[in-house]
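What follows is a single chain, given as structure tokens, in the form predicted on its own.
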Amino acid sequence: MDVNGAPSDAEIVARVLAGDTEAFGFVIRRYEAGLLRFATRMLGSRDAAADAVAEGLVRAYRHLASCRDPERLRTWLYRIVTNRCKSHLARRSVGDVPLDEAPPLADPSDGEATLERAEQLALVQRALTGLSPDKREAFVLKHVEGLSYEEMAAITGERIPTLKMRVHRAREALLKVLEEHT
């Protein structure tokens, strides 16, 4: 048990693996909102999103045996969510991915302050879009989702210098389409 009382991960793994199917919902309670925001970043799309995020956590159920370090939970949950985003782009071209992510126009009685923030947050969403899924990925896990070198080179496969690398590289990237913007 954690501080607050909830069953660690290894616990949780241990009774889904003993019978205990309603505890899977630990899991998706757990986890499912940071797998969508990622999925939605990688993606592009809330619904191409939901889709991967979905697929990956029936994947991860019926595998779960399979998960060899029930304390790092996460780590595997987000490598099988990488791979079923990966899935989802190699189906389609870089040119069909929707921007319905970018956040709405602020309503402009709301203040310019609220209008500003919402269109820097739409080009920010169309200038992930246009990184390659790869440097895209790597900036997602590490300035959105907060995972350290170690955990992200563990979901991805790739060693640590190439993921600091590419996060490097997207970060330029992405500072260069935002100071054409302003």
Second form
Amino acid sequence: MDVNGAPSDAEIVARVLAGDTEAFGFVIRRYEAGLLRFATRMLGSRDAAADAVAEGLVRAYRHLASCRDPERLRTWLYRIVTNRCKSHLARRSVGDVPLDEAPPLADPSDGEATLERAEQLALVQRALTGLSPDKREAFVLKHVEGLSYEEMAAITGERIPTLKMRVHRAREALLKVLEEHT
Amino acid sequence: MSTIDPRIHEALDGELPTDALPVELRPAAQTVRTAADLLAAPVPGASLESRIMAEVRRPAPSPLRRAAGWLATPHAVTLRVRPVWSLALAATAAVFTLFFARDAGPQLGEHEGIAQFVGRFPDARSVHVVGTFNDWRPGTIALEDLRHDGVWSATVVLPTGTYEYMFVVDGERWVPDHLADRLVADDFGRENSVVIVRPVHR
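I've shown you the form predicted on its own. Could you give me the structure of the form predicted together with its partner chain?
Next comes the full complex, this chain leading.
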């Protein structure tokens, strides 16, 4: 139990494994938003991301007994969803994001600042989608999800120097694209 | 080779304070931070909770359906016999083979083979094998340390095919078999061992 009275990840895992299926709702509510954002940035499509996250969390539920360290449930879930994203990417050509899957633009009735922000997001998402999946994954985990290189290594199974190099290359590629458009 | 000043990376990695970054390099670092902030915005849309919970709540099949499924599905079979009885059984089998079943082959189906699982776990209290042949359910196939020397083994009959598996030591520690034919990575950051069960040739 944390200071706010919410059960810890380990307590939730123990409850689910003891047969309390409904306790898995805590896991979904706690991690869904972050996982969905990560998958959306990886796949460039909210619908594909929703499928990847739903598949990943159902797999996590079914294999919860094999989560060796429930205190690090978050890392374990990211690893599963990362692999689901890779499976989705493998089924389609990378970087080929159909227009109907591109990030939605804001409604024209929205304010100017909102519109400008939506356009900037669309530009950044397109630049991100142009990166290789490895670099995109490294950039999103580091800068969007705010993970440490140690956590990224646990999720991806890669060595920290490799991940640092990917983040550096991703920054350089993004800067090049973004500076061309400003 | 880096195409931007390495100090920008140091600042973005938290290894260099932003105010220690030369003024002319700050816009590039700020561009990356701004891009990250945009991408970090929540993704709008309905929650997936009801969809996921509907899947995990899906009721198990009825006992009748499960029984029918069990009868129609090939299963691994483990025989646990005391050494003294195994000797007696072996002698009986030898006599039977010599005098009554010379022309009979092994009692395995055309699409069945034998898989032997062996692992060395000197301090283990129990060892089971789980894999794609038993839906990764611990407790269904136990290995035995017959000679109390820490070498655990089980011989099972399986339908021919390629299976991924792991050992479960003391009910909680999942360990791959590094002596397996090969190892493959799974979705959960582990390495699964792979066994290929071939038909027994007559």
